[in-house]
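The chain below stands alone, shown as structure tokens; this is the form predicted on its own.
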Amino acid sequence: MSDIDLSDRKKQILYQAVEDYIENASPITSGAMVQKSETTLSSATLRNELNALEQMGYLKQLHTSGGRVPTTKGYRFFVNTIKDNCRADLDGLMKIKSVFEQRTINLSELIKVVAEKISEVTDYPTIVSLGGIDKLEILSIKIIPLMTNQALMLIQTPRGLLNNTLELEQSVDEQSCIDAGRVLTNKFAKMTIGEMVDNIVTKHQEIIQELNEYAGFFEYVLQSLVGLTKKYAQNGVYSKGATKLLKNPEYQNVEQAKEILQLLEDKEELKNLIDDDSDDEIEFSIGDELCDERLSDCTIAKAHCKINGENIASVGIIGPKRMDYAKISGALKFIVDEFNKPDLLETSKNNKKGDQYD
């Protein structure tokens, strides 16, 4: 039986009874919605309509003479219906905005702090995970000399900065690198960076050709690239607030509640939770839905942010089934929204006009 066989009458009530018991974690009784909404029925009326939709299975009875809970399809109904009609908290949202401002962190630094700040704003746990940076455009390409036959290489891409160490055979001199960078941008500029891993030894044979004082740089390069992918591939993934579970009455059970927090350690387990091919920029996968058992009473809610259709970073915030959709989906639109902003570019060149390497 789909939603569509819902009468008018029972959408509102089933809307009301799911909301109620969002709010106040309170089984949902005819008489509690007698008094807490403006509705004409009576409370036998109301009874009835709980009664015919326990038995169409979006509430269902914990004991016998107890009111009623929403079931996994009660929630569903709930989301369907509440997808365009998102809310969120503003102040919070604005923190977040300012940490995408400061786009003179690197991205994994950039993805650490808003993963903690959406826990905040939530108050549930939060999952980011960084995934296809080899999609990533490159803008520029810097090399900077660092002590003991070492350079850090920086990757300047529309979602932040990529970096990682170059180690070398022998000490370079800092203008070597500036110069090697400058090079490299201009062989590299407008590829992404899986296209780099993929042409660069066709480029190494140009360089030796036009400039043979770097053509070295690049071996050190696409090993320092190939570990570059691996490293995110098997590190990217930051969670913060784990414990805000705990705050809701569902994970009073101490058992059940350590399950949970096993699993929020355990970032092979959350990748594999908050990554997925879905086309939806956001979606809510609900209890029996997520086909753990674990997780039977949780809700796991996940944005994708992509940039030209490649998913380059998914998050996901877990909580009980009662949680606050309306809240959670403005967060996250928000989240994917500033996320895919073109003009974060132009803020991070602005925020590092005067660098010495520019």
Second form
Protein chains: 2
Amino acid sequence: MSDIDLSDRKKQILYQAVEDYIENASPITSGAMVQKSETTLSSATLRNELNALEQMGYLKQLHTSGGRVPTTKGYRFFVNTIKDNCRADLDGLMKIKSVFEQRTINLSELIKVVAEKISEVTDYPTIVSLGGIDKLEILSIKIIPLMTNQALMLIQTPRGLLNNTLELEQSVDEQSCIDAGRVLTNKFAKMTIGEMVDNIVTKHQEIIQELNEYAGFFEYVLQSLVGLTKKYAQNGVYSKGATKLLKNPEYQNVEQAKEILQLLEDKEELKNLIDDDSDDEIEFSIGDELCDERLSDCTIAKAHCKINGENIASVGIIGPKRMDYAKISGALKFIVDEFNKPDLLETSKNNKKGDQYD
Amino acid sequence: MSDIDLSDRKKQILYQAVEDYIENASPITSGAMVQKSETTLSSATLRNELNALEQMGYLKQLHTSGGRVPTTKGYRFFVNTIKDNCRADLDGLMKIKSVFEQRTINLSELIKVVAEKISEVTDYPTIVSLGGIDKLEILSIKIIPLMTNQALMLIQTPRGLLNNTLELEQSVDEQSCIDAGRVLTNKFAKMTIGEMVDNIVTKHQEIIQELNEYAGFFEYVLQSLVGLTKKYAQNGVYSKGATKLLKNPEYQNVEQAKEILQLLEDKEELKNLIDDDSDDEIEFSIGDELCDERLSDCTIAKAHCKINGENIASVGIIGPKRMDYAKISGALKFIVDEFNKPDLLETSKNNKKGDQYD
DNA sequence: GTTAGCACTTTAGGAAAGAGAGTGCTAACA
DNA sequence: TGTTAGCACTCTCTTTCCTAAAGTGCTAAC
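Moving from the form predicted on its own to the form predicted together with the DNA:
And the full complex, kicking off with our chain again.
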């Protein structure tokens, strides 16, 4: 898959052809390429070359006398070529930068704003999926009594507060809650949420004994943890700008647009689509590569944002295969880099203005 | 606007005509009405009557030899007529009922699920706007110290917990927080959030003196309250099923669909559209009545859900003017009634499973 | 290896024609 | 006076046909 069979001239012609098609959405023709003086060759020679590229699977004709459009293989060649050569919309990206610099914002809010801005800059629907809470380290656990047999469980993590309500059999006093929180903190601090859940399942009896007089609370905590995990899983996907798809000529037919718009409404499906454990920071999945009938004419650009090497959010941009790869690549690269800056973590950890998960 | 100029026969014909049009989406013709034996009159007589109804502004012809379609006035007549005669999709509504009976759900979650189910039952996009937090009564205020100069402010209300972070200059100990919470509770309990904010603005100095050694906290609370109000205003709109619009023949053209889908993505605009202080529980705004160019071919059905006479949420259903008014009316009435049941308030107040606002 | 020239193919768009649907009007009828 | 049959008229929708335009592939010459 290294395009090694392509002569330099073919590579250049193919690159120009795909670039043209992305810009104009009208099939590539030998005549047009000569007219735009993208080559010194004659249209006849170009025809030969285009024909050869078609034989090799990089282009295809819609009908005999029409021009050619890129195949997935053609787009793939193009994407691999521009990879390190992305174009950035500086004005738009500066707007995003100001969001990152605004220290008063919390992480989940930041993610939302990023999705909005990216969608604005790229003019494509943008999806953001927050990483699960499983890998978050527990810093402390607090229990706050509320009225009528309820209490609030707060779990502090390096990335903000998690909260969920406990359902008690009887009301409890303030001091017991404080004490129970301390005991739970001692037991579970430094573990991740995931490890805590594991521990609870595998060492249930053991822990109950250890917790002594606060074992009663433990059952409620257990109950609440299930709710917590569910709650944060559901709220972890955010999408913006779905209707921007309709600006593209490939979705002028409602039937074609409907399927993808429906997909964009289904958070669960979106999550599956965006989440993956690729090591690449930025990756493009083009058409058939997505292995989803509905998306056979789409490309999804994904960026995996990491803080301290840990995946904290994935950003996806969905559009027609004929999307502006260079611009999108630039925008995603910018985001990934912003997350990689060491001081963002500082901001996130010692955030002056409440870094909360909700 | 009382349709008093209509003979009984005209009323019946008009009703049938609109009903037909809603069902079939094809213009009303004298021939079709006779064929469906909706009348014992001849097609010629029907033609006279339809012509008269057109002169009176209830119907209009798209072109000379086509059939007629209802005008806004025609739909308005129809809606007024079916008002107390709505049809319910029992199967679908029973699904919603089970959500109401599920006592473990909190109010904002309930609202979301209701929007989803209504959208499913009616097959139209559905919008839910939660009432503001201004009118919520304060039951108690708690302050919880967090790490590194932060604290969490919790305000208990009859409809769940509000929370926001306080930014402190220096860290504080647990006991001071508990005490500060008590003092704030004594001062502000029984007021509404709105009143609390008013008080803070108008009696700033007075309160600071009163709060004595906890006056320091007060400044932070003030700061946090602004954030709180903003936060809950932004999260108060929820919409579901936007792409369901595309199922309707009137949106087979992307240009027509685009505007409304864009509108459905803009939470702020949706909020303005759905919120109003009408006394009617259920109301329909048809086409021009909405006074919005983009919505001139739409109808919005709104229901105002009240608990104890206070507006707690508005539900809006948006669709083409040719929407199934009887079915939608039935669904909305069902929802409003469920909210009106006295025991929902109980559920909401003494909810066993944490009735939280987030 | 490149290119000019030409025949061939296919689409897009418009004009023309005919069928079908529906109305309005007139005149007859109860 | 209200109702209805009948008919001419209008308008749309579909089909068919035609032409222009665009683009290719192939061949032969350079």
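So that the term is clear: the rigid core is the largest set of C-alpha atoms that superpose within 1.5 Å between two forms. No experiment lies behind these values; they were computed from the predicted model shown. Numbering follows the first chain given and starts at 1.
With a cut-off of 2 Å and the rigid core superposed, Q262 has a Cα displacement that falls short of the cut-off between these two forms. The rigid-core alignment places the CA of D288 less than 2 Å apart between these two forms.
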